[in-house]
Structures are given as structure tokens and as C-alpha cells.
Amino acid sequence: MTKVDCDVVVVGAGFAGIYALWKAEQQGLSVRGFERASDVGGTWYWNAYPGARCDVASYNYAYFFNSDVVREWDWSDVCSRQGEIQQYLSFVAEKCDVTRLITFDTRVLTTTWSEEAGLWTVRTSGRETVVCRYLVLAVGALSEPKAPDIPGVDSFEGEAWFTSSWPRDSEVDLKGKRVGVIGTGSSGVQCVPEVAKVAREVVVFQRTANFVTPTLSGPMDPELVEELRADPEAVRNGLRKTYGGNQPLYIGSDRFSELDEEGREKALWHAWEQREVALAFWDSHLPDANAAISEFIRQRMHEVVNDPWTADQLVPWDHPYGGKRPCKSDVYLQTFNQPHVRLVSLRETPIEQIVSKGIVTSAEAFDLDVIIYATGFDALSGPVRALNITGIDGMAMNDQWADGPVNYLGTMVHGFPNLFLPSSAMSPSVLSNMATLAEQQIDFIFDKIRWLDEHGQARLHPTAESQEFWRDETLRYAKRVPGALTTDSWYNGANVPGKPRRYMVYRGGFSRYNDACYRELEEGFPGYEVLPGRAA
């Protein structure tokens, strides 16, 4: 008989990683956690670039589990910045005593399912086995950075650093520096800014351009952090019962189908006040409504650049705002109005190779100092193929997935037995806030254990029928959101060379979305095959 090194393994530290190492034990398992981060945080401790910060307000993007963790931790802004995200994640951790499960610097290499006996086979880099019942792959939708698909990318001779893994361990000077910044996605647009206060020169590389708007950056007002503190439980269950898992500080009351031209550019200018333009409407979703709103924010973002040529490049022309992921910035437009920052649009003249002294395309070559790498990651299918998966049969996950991800609810692989996928493809996801989410699943995988175990059940996965379901509705939901079909993103894998398109958002909102997993629970299943016999 095997033998079962304990209940649970818990693979990733962040905020989905820490709260399933705390359920674990809630509920009386065993537990075991691995990261290969040097301490907790996931994506907030490796995305440690100049500028990064969350664009989700505080107020939504935190814990609600605990009412201590709530009543006791203070926010320094709406938007926090990564540090102090990352140390809110240390308090949280160290507040729930799970730092002591997770063993640390650590990468998970293979995992293996034992059809015979039933359990998990987890192969580290630290030359450790562990053998388990479950398995929960917490490693995120966005911590598998993409590699820059460029030529001579090695042949550099200056600095080079990646936002996805920017230095922990020591300072990067970029002062008084020639530095080139090759990405204008979220994380460049958070960047570029903060380089150029201390940079001699600024060349951003841009292959794309992107919606961006104001942040919501500001102090916590005293008095909605209150009514946080009041009844944590109540926010906890209302953010499951919104579309996007959070609150909006704003939304347009009148529909944009209802008002006159009049009425909807005076809804307009109010959100953009608020700044909550894309709220600006109650019917904000409806394609009238989002083409308005696309038309504004251009128009805005145009305005505050000075030079035509840079302003009409930085202008997203070609897809609808919400087709691809939208960037928040209240300086990075006005960055390119100061005279050491230029952009280069890589469509009208491709970057041909990177060289020993810089960067050559087709219009010019220029010589740099630095290169920083904002070119974002082999999102939510990404993390999930790097950790080699071997299912029943011998079935290998990369296979299963040859032509994009498949699942059911976005947490479970049809011949992977008890394997669950927290943050993973085809849930709400990234388009959602990913502190809802993670809670949200986290309680229904472990509430998927308790039954389990409840029932004297071992092994539970969806039907293959049940996935090319949620397949259809996942692509049934995007189909009414304007762009997200037609508009190429890392949300149908676009951005990476050869990687197969599906798109891996679902969108039919959080609310709907909770109500689907709590459905096959109360109904026992019936989109799963569960199969009799407790594991050793």
C-alpha cells in the first residue's frame, strides 16, 4: 500500500495558495505547501517593478474570511502598490500561522496520479516526494512570464530585467541611463513612468496600443472602511453575488439606450469624474453603450498628449474598450509630452533583432543601456503546462490541452482526478477580482473534499461532456461582449507565438458563475463521475 505523506498539497503562495493552506486545516487535513518564491505572495512577489500596483480598489481586493484580518489591517491607498500587497499577504499568512506548511525556494516538477492507488505523486526541486489525496494547483492566471519572441535576444550586452521577475535581491539603478521598454500592457504602462523620472533616455517599444484611464489611487475614505469592518461576512457573500466579484465605487444609474445625446455626454464626463467611465451607463455592457464609451476615453487619451504622431499611435483605434484588458494610469500619457521619452510603434516599424548595443528595426537602430521586458506572460494555461501533469492513463495534461484548455467551473480537468485549479482558464478569472475569486473557489474545492469525504468517496472529475459544455458557455458569454472575440489578447492566448487560440475568460459574470458551482453540490454532482472507495 502507498503511503500518504498527507491530505493535501497546496502548490503557490499567493492569495488563492494561502487561503487553501487555512481551509486545509479548518477542516482537519493534512496539509503540505510548496513555492518557489522565497515568501508569500505569488504574483505580488515577483511583479516587484517600478510602479506596480493593483487597480482594483482595497475596499475589494483583500481577504473577507476573517473578520480580524479585516478589522486590523489599514490600507494606505485605493490602489496599494505591491509591497504593501505583498505585506498584507506576509500579515495574513502569519495571522492564520500557515507560513510554517510551505516549504519555500521550492518548484514543483511533476505531479502523477496513481489510478491504482488513488493519490497524487509531487516531485520538487528540493529532491523531495510527497504523496497525497488532493491536489491544489494555486499558481496563478498570470506567473508564467512569456518569453520576448525576438531575435538576439541573448546578444545583449547591457542590463536586462523582466517585469515578471524584477530583482528582490538588489536595486536596479537606472539612473541617468538609456533605457528601452518593450510592452505598453499593464505592466509597462505602470513602468514607463517611474523609468522616466530617473532616465537620461526612454524609447518604449510598442506593439499594441491600449484603453487607458484614470486610476482610482486616492486615500481609504474613513468611512467605507467602517462599513467594511461592521459586517465582513455580509461583503464577503455580497461581492459573490455582483458581476465582477467587487463593488464599484460608482455606477451610471441611467441607461445609455434611455438618455439623449445630451443626457449620455453628461453621464460621460460624470463617470469620468468618478473615474469610473466604464460604468458611465447601467447598460454599460450593450454594444451602443461600450462604442460611446470607447469614443470618450479616445478622445480623452488623445487630448492630453502633445505631439499628434505620438498621441494617435497611443490611441487604441482597433478594438473596443474591454476587447483586450484595459490599463489605469493617472501619468503614463503625460510621460510622452516630457522631451527624453519616445515611443516607437512596432507596427509601422518592427523591431528586427536585439544586438550587443541595443535594440535595430526596420527604420532605425537604437543604442541602450537597459532593456526591460513588459511582455507580460503565457497567461492562465501558461502555469498550469509548466508543471508537467501525468492524469489517468498516463494522459498528460499538455496533451489534454494540445488545443487549449478544457475544464469544468474552471477547477477541475476531465482524467485528473482530485486535482483542483484555483485562478486557472475558463472562470471569471482575471476579467473578475481575483480576491473574491480566490475565496470563492478555494470554499468550493474544499467544500468539494468535505463531501467527499463525507460520502466515503475517493476520486471525483467532470465528464468529458460536462467540459465541452462549459466550453460553449464560456465561449457563449464572450460572444456578447463587444471585441472579445475579435480582437486578439492574452485572453485567447494571441501573444504568445504557437500557442493554440481559445478564448479562457469566462464572462457570464461572478454571480452566475458561484450559483453554477453551488448547483452541482446541492445537486450532488451530476456534471462529475464520482468513483467509489476511500483512498489509502
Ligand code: N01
Contents of the next structure:
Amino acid sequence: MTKVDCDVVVVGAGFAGIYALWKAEQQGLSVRGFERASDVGGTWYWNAYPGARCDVASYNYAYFFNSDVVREWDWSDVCSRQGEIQQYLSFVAEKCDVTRLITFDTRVLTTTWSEEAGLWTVRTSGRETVVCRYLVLAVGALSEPKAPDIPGVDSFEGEAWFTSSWPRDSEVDLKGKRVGVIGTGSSGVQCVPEVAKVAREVVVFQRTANFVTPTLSGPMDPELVEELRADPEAVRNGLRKTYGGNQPLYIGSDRFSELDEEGREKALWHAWEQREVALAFWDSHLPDANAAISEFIRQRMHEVVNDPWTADQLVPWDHPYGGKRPCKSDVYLQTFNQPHVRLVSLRETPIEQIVSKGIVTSAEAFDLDVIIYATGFDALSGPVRALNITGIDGMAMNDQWADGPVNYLGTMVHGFPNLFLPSSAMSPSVLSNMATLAEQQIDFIFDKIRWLDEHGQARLHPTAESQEFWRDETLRYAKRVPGALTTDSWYNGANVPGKPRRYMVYRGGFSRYNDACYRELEEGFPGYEVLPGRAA
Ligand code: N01
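Previous: the form predicted on its own; requested now: the form predicted in complex with this ligand:
Following is the full complex, with the preceding chain placed first.
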């Protein structure tokens, strides 16, 4: 009989991983954690580039499972910076006494299911082999950087840095240097203004313009903090009943369809001043409202940039608001008004190659001291694919996902029993509050484990039919979202050459998602195949 080393292995020590480790111990299970970084934090460990901060408000982007954590931690800003969020995660890991369970600086290389034993075998870069009953891959949605698909990347002789793995053990000194930044998603938008503060020259290479709206910032409202601290459990339950897993500080109360032109304009300006223009109307998600919001933002963006050509280029004319992940910044667009900052439109003059001295476009050669790649991630499915997972009958996850990821309720895959994938594809994931999602998914996962143990069952995995149903549901809701299927984005895999195009975010809303998960639990898992017996 195969010897079991522990009940649960948790891979990853970000929001979901830390909570999973705590939850396992609370449930009386033995557990081990593996983390490829040297510390906890996940996304908030790696993305330590200048300017990195969260654009979901910290009063919601936090744990609510532990009242002491809620009461003892003070956020310095409504939307906190990377360093503070990582410190918060360290604080929680210490408070919950889970750091001791984690083996750091260790990658999981392969994970293999044995149907005979009903167990997972995990092999690590530390040459360890660990056998467990349940495997929780809390590896995040945005943790597998996209390889830069540009010819000549290795020939550059200057410094090259990635926002997705910014060095933490040494200072990156950009003072007085000529810096090129490739990529204008959230990371590029946050990084460019900080780079411009110190660099001699900044050249931003933009392929697709993004929506950029003002960010929330400033100290936390003390009354709101008191409210959160009074009853964290109520906050937690309340968040799960919302559409996005958070409670926006402002949402327009009028419907776009019921307002006249003047009323719409007034609502847009009011929401703009509240820094929540995307929520200007109660029905902001409908196509006409979305079109008005998109146009309003385009105008606001255009008017803050002095040079007309640069302004034209920076405005996203080619997709509606929300088609790609919108960005937030109060200073990004204005940075292009500085004389040492220049925009290069790769739509007009594409990069031909990177050479030893810099970047060559179809029109010009740019000599640079530093290149910063803010080129994004193989999102959602990428981190799971990197783990070489083999399920029933030797089926490789990567084969099953050859045409794009499939799963049921965003957490389990047919043919891979007792394997759980929080934060991966087909959940509200990146279009919800990831902290709320981490708690919800880990709760649901450990509720499943408890149910199995209480019912004398050993393993479960979703049926192929449930998985197909969920894929169709995800598509059905995506079709309702303006631009979701027509815009090239990492939401649908279009950012990675050769990646199958499949919309990977469940847009039915957090509340509906939560209900669907817990309906399964209440009804004894009709969407799953449950197998008896318990591994030793
Ligand atoms: O990555 P991205 P990111 N040549 O994929 C360009 C979260 N996040 O790291 O759009 C030239 O959005 C690419 O161009 P295009 C957030 O969810 C959150 O910025 O493919 N350009 C794009 O402009 C976010 O959405 C926060 O045409 C190339 C950019 O690189 C997600 O992480 C902060 C290229 C990549 O943008 C990812 O954001 C930061 C090439 N070969 C991140 N390849 C906050 O909470 C790619 N690009 C605030």
C-alpha cells in the first residue's frame, strides 16, 4: 500500500494558498505547502515593479475569515501598494501560523494521480516526492509570464527587466538612463510614470491602447473601517452576494435606458468625480450604456494629453470599455506631456527586432540602456499547464486542455480527482475581487473534502457533462458582455501566440457562482462522480 505523507498539498502561497493551509489545519488535516518564491505573497511577491499597486480597494481586497486580522491590520491607502499587500500577506501567514508549513524556493515539477491508490504524487525541484490525498493548486491566474515573442530579445546588451519578476534582492537603478518600456496593460501603465521620474529618456512601445481612468487613492474612511471591524463575517457573506465580490464605494442608481441625454451626461460626470465612471448607471453593463461610458472616457483621456498625435494613439478606439482589462492611473496619460517621454505606436511602426543596442521598429532604431518588458502573462490556464499534471489513465491535463481550459465551477477537471484549481479559468476570477474569490473557493474546496470524509467517500471529480455545461455557461454569459468575444485580450487567450482562443472568465457574477457551488454541496454533488473508499 502506498504511504501517504500528508492529507493535503497546497502549491502557492498567495491569497488562496495561505488561506488553504490554515483551513486544512482547522479541519484537522495534515498539510504541506510549496512555494517557488522565497516568501509568501504570490502575485504580490513577484510584481514588485515601481508603481505596482492594487486597483481594487483594500478595504475589500483582504481576508475576512479572521476577525483579529481585520481588526489588527491598518491599510495606509484606499488602494494599497504592492509592498504593503505583501506585508499584509506575511502578517496573515504569521498570525495564522502557516509559514512553518511552507517549503519556499521550491517549484512543483510534476503531479501524478494514481487511480489504484487514489492518491496524488507531487515531485518538486527540491527532489522531494510527496504523496497526498488532496492537491490544491493555488498557483494564481497571473503567475506564468508570457515569453516575449519578439525577435532578438537575447541579443540586447543593456539591462532587461520584467515587471512580472522584478528583482527584489537588488535595486534597479534607472536614474539618468534611456529606458524603453514594452507593453501598456495595467503593469506598463503603473510603471511608466515612476520610470519617467528618474530616467533621462523614456520610450513607451504601445501595441494596443487601453482605457485608463482615475484611481481611488487617499486614506481609508475611519467610519468604513469601523463598520468592517464591527462584523467581519457579515462583510464576508455580503461580498459573496455581490456581482463582483466587492462593494464599490459608488454605483449610479439610475438606469441609462431611463435617462435623457442631459441625465446621462450628468450621471457620467458624477460617477467620474467619484472615480467609478464604469458604474455610472445601474445598467452600465448593457451595450448602449457601455458605449456611452466608453465614449465619455475616450474624451477625458484625449483632453489631458497635449500632443494631438500622442493623444489619438493613447485613446482606445478599437474596443469597448471592458473588452480588455481597463487600467487605472491618475498620472499615466499626463506623463506623455513631459518632454523626455515619447510614445511609439507599434500599430503604425511595429518592432522589427531587438538588437544589442536597443529596439528597431519599421521606422527607427532606439538606442536604450534598459528595456522593461510589461508584456503580460499566459493567464489563467498557463500556471496550471506549467505543472505537468497527469490524471486518470495517464491523461495529461495539457492534452485535455489542448483546445483551451475546461472544468466545472472553475475548480475541478473531469479525470483529475481530488485536484482543486482555485483562481484558475472559468470562475469569476480576475473580473471579481480575487481576495473574496480566494476565500470562497477555498471554503468550497474544503467543504467538499469534509463532505467526502463525513460520507466515507474517497474521491470526486466532475462529470464530463457538467464540464461541458459549465463551458457553455461561461460562453453564454461572455456573449452578453460588450467586446468580450471580439476583443483580443488575455481573458480569451489572444495575447499568447498559438494559445487556443477561449473566453476564460465566468461573467455570470460572483453571487450566481457562489450559489451554483453551494447548490452542489447541498444536493450531494449531482454534477460530480463520487467514488467510495478512503485511501490509507
Ligand atoms: O499585462 P497585459 P499586464 N510586442 O497583458 C503588450 C493584473 N494587474 O502585466 O494588448 C508589443 O495586460 C500588450 O499589447 P496587446 C491585471 O488584471 C493588476 O500589464 O497584446 N507589445 C499589452 O499592452 C492586468 O490586466 C494590477 O496588443 C506586446 C502589454 O504588453 C493583468 O495583471 C496591476 C507584446 C501586456 O499587458 C496583466 O497586466 C498590474 C509584443 N510582442 C497587473 N506582447 C492592479 O491591480 C505583449 N505586448 C492595478
